[in-house]
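Take a look at this single chain, the form predicted alone, given in structure tokens.
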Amino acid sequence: MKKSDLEKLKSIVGENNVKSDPADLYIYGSDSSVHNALPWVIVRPENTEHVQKIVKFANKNKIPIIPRGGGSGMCGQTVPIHGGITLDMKLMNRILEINMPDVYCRVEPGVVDDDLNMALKPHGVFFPPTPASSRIATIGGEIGNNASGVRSVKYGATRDAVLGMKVVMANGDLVDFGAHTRVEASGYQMHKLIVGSEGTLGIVVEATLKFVPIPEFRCLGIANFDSIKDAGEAVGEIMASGANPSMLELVDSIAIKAVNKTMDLGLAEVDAALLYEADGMVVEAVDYEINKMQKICKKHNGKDLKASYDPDERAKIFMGRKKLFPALSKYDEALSSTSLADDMAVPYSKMADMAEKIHAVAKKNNIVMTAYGHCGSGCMHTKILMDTNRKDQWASAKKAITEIYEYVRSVNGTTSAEHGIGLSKAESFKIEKANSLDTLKAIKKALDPNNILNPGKMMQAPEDWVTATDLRYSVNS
């Protein structure tokens, strides 16, 4: 980037909020995905006016601009594939309003999820989409990816919680989308379109979010299964039965072994386990839901069933699932845990088959894959454990991903449930959305004619995720 451009950016946000040192660029060149590509400069706006001026400058000079939150995305959404400006939004971290009578709050995009819920807790309410990365994930990032979490089965994803927003468009204009009301039929639902757009259509500078009461009672249970197919079929029947779980999570044998090895939890090393939770304001209603789910688990050969209202006991039961992602890196010291095909969604009736398919494909391609996730929402997570130094392992991983996504599409599933597309999933995304790609491209062109907003992502991304950018790994042979 030219020195005059750097000086212009410094005049907007101040010298301390513009970083171009190689060490800073390296840090901002990757997220939690496998990808790495350096920006030209990092700029940290402090307010909406800063964002507008930066975007107008970038648009005039056709400089790519990539909004970034906590950097916890797993698909390369914030990796600057074409260089440009990485817009670090974390300084815009104010909670602007908590409106209890109207049941909403207004926040800036840099607010961290856990910080928002800490501020809401004294009011007896919470923001429910909370992803596993809630300690670092920002609201802006969650909006960009339509993030969700373990309680999405009952409370929905980020899109379900967003009432409205203020967005800086590609020309620098500030626009209002949505409303402060629970229902709206006033034209296009543009705020719903911005959710999940990964920073390609506009930059969110304020969001109006709904919250829900913290339930007085929560009961969490676990059931062990000697067959992952039985566990998957239990998930399908629970969701078809009319049960209303607040959490329904699957973990497989690989995940169980990983957390036992990492944290010595002493979990039964069975083929699979289901975690099931119910919550509410009336204990009898919670009991009813728990009993209903337990009966279904037993019907599908679930064993060692237990459930508890006690917070300490619930934390102990949930610990293995909560720490699963980092624990997978310790499953085998020779293998790295990579996020590639990691959050597909399939119909409930295909959950069991999906889990079995993941393990079969992994075995066929000589890699290790887990099957776990928010199965009550239809979301199946997986991670690929492989020797990242070996080219043949990357080739095997690509074959495995292709086979898995072919199956997902064959059962009317979808490429991503909550982590988004970015770079890693572009190939499957384009195949899945083949007959609507022209429409998606037309929307992008209309809102961002100079293609400055996070270019090279989603429908614009290279189809080969292995060569889309540099990898964050040293591949030797």
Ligand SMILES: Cc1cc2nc3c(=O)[nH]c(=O)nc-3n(C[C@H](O)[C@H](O)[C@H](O)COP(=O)(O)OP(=O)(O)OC[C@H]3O[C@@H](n4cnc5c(N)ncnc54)[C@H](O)[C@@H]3O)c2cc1C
Second form
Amino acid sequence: MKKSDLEKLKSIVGENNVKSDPADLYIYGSDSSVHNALPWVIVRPENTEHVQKIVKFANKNKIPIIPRGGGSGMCGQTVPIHGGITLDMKLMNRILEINMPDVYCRVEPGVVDDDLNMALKPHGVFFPPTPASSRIATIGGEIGNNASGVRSVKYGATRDAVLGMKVVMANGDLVDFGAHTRVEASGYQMHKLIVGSEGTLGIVVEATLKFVPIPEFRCLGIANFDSIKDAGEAVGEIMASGANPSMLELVDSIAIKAVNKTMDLGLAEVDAALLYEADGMVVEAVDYEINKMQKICKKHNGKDLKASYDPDERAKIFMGRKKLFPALSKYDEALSSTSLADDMAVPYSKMADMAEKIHAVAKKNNIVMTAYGHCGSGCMHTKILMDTNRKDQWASAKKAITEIYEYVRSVNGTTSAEHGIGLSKAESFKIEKANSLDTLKAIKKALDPNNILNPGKMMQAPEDWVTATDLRYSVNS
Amino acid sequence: MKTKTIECKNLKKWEKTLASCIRCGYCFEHCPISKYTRWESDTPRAKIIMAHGLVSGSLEPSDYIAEKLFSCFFCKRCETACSSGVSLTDIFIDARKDLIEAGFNITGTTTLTRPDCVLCLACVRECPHEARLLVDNKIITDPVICQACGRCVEVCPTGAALNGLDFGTSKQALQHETMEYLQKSKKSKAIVFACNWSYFPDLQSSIQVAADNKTYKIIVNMCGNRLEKETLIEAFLNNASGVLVACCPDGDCEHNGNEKAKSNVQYVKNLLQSINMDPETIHLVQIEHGDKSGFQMEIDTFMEKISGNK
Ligand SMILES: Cc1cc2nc3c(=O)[nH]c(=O)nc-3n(C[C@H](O)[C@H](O)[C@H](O)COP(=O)(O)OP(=O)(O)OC[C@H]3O[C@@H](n4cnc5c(N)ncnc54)[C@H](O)[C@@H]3O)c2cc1C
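Now the other one: the form predicted in complex with this ligand, given that the block above is the form predicted alone.
Then the entire complex follows, led off by the chain already shown.
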């Protein structure tokens, strides 16, 4: 970046809000994905006016600009594949309003999800999309990725919770999308389009979000299965039965083994387990849902069924799922848990096949993969455990991912359920959306004619994710 | 992306661990340093990324990197929060060793000694980490093991022992934050000083603008060692309705900061009593590491008590 450009940016946000040491660029060059590419500079806006001025400057000089929240994206969304300005939004972190009569809150994009929920709690309400990463995920990042979480099966994803927003467009204009009302039929619902756009269409500087009451009762249960197929079929039937779980999670044998190996939780070493939760204001209603789900689990050979309202018991039941990430990281000394083929969604009836497919593909390609996820929403996660030093393991991972996604598309599933596309999932995304890619490109072109907003992502990303950027791991030849 | 490397004799053994950090960022909200600067570059995750960069040869070592790796208060909250069970502070220590071997001489949070030190050796005797050393008739701090607890600064009779980078935890910074809050509020409000081991139960990274009717503010003073009598008194001079000090339970503080906090709170209690002010408006609580809800309960009880006292 030219010295004069750097000076200009400093004149907008102040010297203290600009960083360009090689170490800073390296740090901001990666996120929770496998990718690494360096920005030219990191700039922290403190307010909307800063954002507008930076974007105007970037647009005039055709400099890429990549909004970044917590940098916890798993597909390289914030990795600056074409360099440019990384716009760290974390200083715009104010909860502006909690409006109880009109049931919405207004926040700046750098507000962290957990903080918002902590501020909402005294009012007896919560913001439900809450991804597992809620202690770091910012509202801006959740909007960027259309994040969702364990309770989205009942309460929806970020897109369902966003009523409106203020956005700085690629030319620096500030616009209002959506409304402060529950429903809106006035035009294109642009705020819904911005959700999931991964920073490629505009920079969110304020969001209006709805919230829901915290239920009086929560009951969490578990059921073990000797066959993952049975567990998958139980999921399908639960969802088709009209049951209304507030959580429906699947963990497979690898996940259970990993947790048992690294923690003394004493989980039964079965082929799969389902965690199911119901919540509500009336205990009988919650009981009804739990009974309904347990009956279906039993029908599909579920065993060791138990459920509890007690918070400590619930925490115990959920512990295995909660500790899955550290468990996978420690599963085998020689293997690292990589964020690849990390999330997809398939129709309910294909859940069981999907999990089996993941295991078969892993075996065939000599890598370890696990199947787990918010299966009540049709969402399946995997992690690839591999020796990241070995080049051949990356080749195997690539083959495995291609096979997995071929299956996902063949059953009318989708490439991403909640983590987004970024760089890592572009290959499958482009195939899946082949006949609408031109439409997507036209929208991008119309809103960002100079292609400055997070360029090189989604439909613009290279097909081969392995070579798209440097990998953040050291890979021997 | 290869550049010049340092010989990472000590860091090398962590190569696999550095790769297994999944970069989730769960450590962000726990680090008092990055919460102070608000830069990702100061987070524990960033230190791991830099260590990885050094080992892999993707990053050239520099004073800038060394300063970051030599800045840590060793509260280890990042380790407790780590989703991958990474031993972060052990890695930081090994990075420090390698950087020193490569010739870097950086202070970071390490304590310093002014030339007018009279060599009384009080700090050498007092340092719980054996980091203060008498070498060639000079007091030096071993930057690898110094945990920046500030014990040496506290016991130095001449003021020759100094804190290194303090990230808002120096006496001046704490007093400034206290005064700023109290002077801004129209009504008398309370201050809660929390050591970073207490897992304070408040918003971690965001600010609530509207409807902020809280009657107290939590200020992180890192460790009881950093909480001077003057800071506590300053709060009352600025019309504080009360001061709550949170520190570790007996035997849990690695730097005896809780002992200092106790004695300073007692001192101010006596002082208040001697001038006919209510000594109960200053109170010390000992919080188990990580007991967020216990801490909130103590705050609520204290606030109720001082509001009832009025
Ligand atoms: C351990 C772990 C668990 C996770 N669990 C889940 C989960 O359960 N569900 C889930 O959905 N995701 C999950 N994720 C992925 C990720 O954490 C979430 O998608 C999260 O919402 C990203 O938030 P962030 O602030 O880190 O965003 P970033 O990664 O910083 O950004 C994400 C995207 O949003 C864009 N963006 C950021 N701010 C703005 C803005 N102000 N305006 C416009 N665009 C913006 C960025 O450019 C980028 O494209 C997980 C990640 C990890 C590491």
